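Shown here is one chain on its own, the form predicted alone, set out as structure tokens.
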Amino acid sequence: MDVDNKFFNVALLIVATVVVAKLISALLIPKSRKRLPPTVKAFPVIGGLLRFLKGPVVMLREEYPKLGSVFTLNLLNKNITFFIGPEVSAHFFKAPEADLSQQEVYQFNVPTFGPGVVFDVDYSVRQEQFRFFTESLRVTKLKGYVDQMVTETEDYFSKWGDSGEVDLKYELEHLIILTASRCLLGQEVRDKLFADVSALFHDLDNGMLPISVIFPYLPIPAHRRRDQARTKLAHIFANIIASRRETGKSENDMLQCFMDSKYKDGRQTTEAEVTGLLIAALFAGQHTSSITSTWTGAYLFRHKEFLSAVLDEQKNLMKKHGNKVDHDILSEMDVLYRCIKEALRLHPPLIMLLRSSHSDFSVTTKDGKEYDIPKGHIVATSPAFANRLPHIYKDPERYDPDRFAVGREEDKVAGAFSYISFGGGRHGCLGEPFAYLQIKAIWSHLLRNFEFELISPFPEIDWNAMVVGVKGKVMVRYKRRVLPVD
């Protein structure tokens, strides 16, 4: 009997404990535990990872119609909550770093960029380094860069014959790295060390693999080559920096801007910091510009009505300015700008943007549903998916640069963050003006001086790349114009 009483008392105690725990939970646990976003259905433990590895955009296409604009994917021991569309993205783009941070989710860049820069420093230092980027891309600097872009472009295509067939993707990739070397890395690299530096950047680039995101220091051959290339680049730039400082020589390039930059406490940038910032700048811009240049050409050759429109614009500018091309003239190329912007809408090279949540916050969907996002979630949005939402863009799969023309401006109708190819808000891409000028300078020259025909199938998207670009070759047949655009 005593034993039965003991069991009864223990059972009663357990029940009472559970009831009290539930009451405490209801009263004390934050509201974020009550209105969690819906979760993607997947097999336990590895199911979310398998869904993600199939392709984030594929997963978003499947889940967005079912779950709406806010939902969570359980990825191993992490929860990734997706925000899709401008109605729910304001906090993602505008939240202070203390609430939504880049640093934790982009740690895999540290071995490539190097120590002491960007994601290897606290936010206050990173902000100062971003100020260095901003100062190096002021209009007065950009005007000088444009002159160099134009010169590089003219020199490069002067080597083409009167007619022929080329892989446009390869040609543009090569030209972009030449231009970037001159504008960003400096005359010394462009004139004397281009082959060496280009090969080292190739090893750095190949050391950025999908596995690198999870295990950036994994001792694999690609990572070893990456680390060796990073060491050699540091040595090359240290010598250039030392030579410039010793001789007092100054150049109009980003390298010089970073050399001359000072922190608020008066400290000058170190050789290691200058090297890291240059690598970060080249990584941020090289792929974006070459990929977008290639897509722009492919779409123009496929859509003759827009090709005619950009040719007419070039004719009008030549009547007005002659053959001269500079920063201000490139800024007048509104039709070409819209064609580039539309290619970027359809094919943003960075298909995922990530943040780490440091505090609980709430979000309301366009349907009025409210969700609480817990601290510790990774928060994500996808330019590749959000840029094709049918309630924002009419016929979103169609290439239609006129959607950005005055009177339509579809990217503004639904409010801020409807177009996020360059991100937005606090962490918008600082190199956006540079990228547009570079791509305009290239295509202005090509359109004025050559006729083109796309002879390979329209390119496919290379979803397997870290920076999503063009799959395979883009073969075109060209013929040099006897006279510039007529």
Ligand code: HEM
Given for the second form:
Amino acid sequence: MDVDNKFFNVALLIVATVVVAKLISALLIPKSRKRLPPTVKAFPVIGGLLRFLKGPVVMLREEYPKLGSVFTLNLLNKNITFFIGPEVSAHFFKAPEADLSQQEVYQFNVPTFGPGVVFDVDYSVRQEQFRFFTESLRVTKLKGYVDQMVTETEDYFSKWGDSGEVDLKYELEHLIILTASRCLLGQEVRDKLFADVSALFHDLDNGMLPISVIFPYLPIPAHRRRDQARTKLAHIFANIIASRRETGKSENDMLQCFMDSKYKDGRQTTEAEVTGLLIAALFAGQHTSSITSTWTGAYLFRHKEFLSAVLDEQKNLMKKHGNKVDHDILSEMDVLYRCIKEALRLHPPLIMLLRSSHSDFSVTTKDGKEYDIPKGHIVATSPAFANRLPHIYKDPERYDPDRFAVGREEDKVAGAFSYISFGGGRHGCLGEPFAYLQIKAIWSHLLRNFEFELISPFPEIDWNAMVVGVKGKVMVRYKRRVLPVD
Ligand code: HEM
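Got the form predicted alone; any chance of the form predicted together with ligand HEM too?
The next block holds the full complex; its first chain is the one shown before.
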């Protein structure tokens, strides 16, 4: 009887366990399904792709009012979950690489940057390489770069006549390539190899197409030219590095910083790594900065009240410092800073930031809704959309640099991730101070020395570019002058 009882108890326990397990799974599975974010409605299979190709920001504008701040788009065999607004994007920006990584989603950069750098290496190595970036962009280094930026800017515009008409977009792109060459790639490139190297960079640039994001190694002519250009650049930089090492010559540029950088184990960077890191720096900083410079000008010419505010600031600084411009004087240009920042709020060149999720996580929206995001989703946020949210920015479509002034500070009131043109958190832009200094150096010179009038219509956005910029020409009429300081 005892034995029977024992068997009965064990059988009961097994049945009970199975029932409980079933109950738990029955309760949990639907529950977890219930907590998945809403999905964008689209035709099966290719519907999501079509919505995305129509323009990701168009899609966000249509879906955000219907679905809220967290939703998923099925894109072929992938799920992209969008996080819109500072209330839900903290995890996106702060999560450790083991949870949300960049490596897979930014893999398409590998053939351009080259082997052994950035997204071609493990996170531990990448972190060290980002340390090299940080060191090369320290204030002490920036001070030297600013002197070079100022010289380049003065030289460039000294070639303009007393008056004329120019495509401002072309002029600023050109100047920024020259400055980037001097500060980042070094004097040898700027003085002797500029034409060759910029032609090679042009081929690298043209090899980065929307199709390259999905098929970076597709055997198409643009990719072949990209690969040839990459090989030639590696050769040119190997020679420059070898010559600097042989002669013991040391310069104040990013090339030198990368050459002198050492990994934690004491290993020196190789020539190939230095080349790859320089290409990455140029890709991160060149178009982004020239686009922002162009928008800044276009908005200042349209909004005379802000143009006179920046001119007054320049006059005050000239009274104080004369014609001198250096790192510290540029750092005093708060009004100009806010005008650039506002142009960049309305037009962040990187419109979509991506991560790949490696673990399940949950997010709570500002209305208290909770969603579970499964591992395997691509997670995305959009500076172009989030920077214009009306609950963060008053009258968000309006160009209003004063929104960042003391007392309003709309970019801070809703927390750290309200203004995301430079990303933020763990992978926030390392070149932000460099970019502002460069744009300020250009605009303070232009404002002090020329009067402008925008003669083409206010520019439109070129949504088709990989780095989203200004469509067509931006024609301005200029007249040389000396800013009167009363
Ligand atoms: C207006 C100019 C610029 C804009 C709008 C901009 C924007 C951004 C954004 C949005 C990110 C974050 C990407 C992400 O989270 O996936 C980023 C990262 C980065 N940027 Fe910039 N950038 C600019 C200029 C520069 C310049 C001039 C440099 C270097 C000279 C630079 C170097 C970097 C680097 C190295 C990272 C990667 C940081 C990391 O992953 O830890 N950027 N930038």
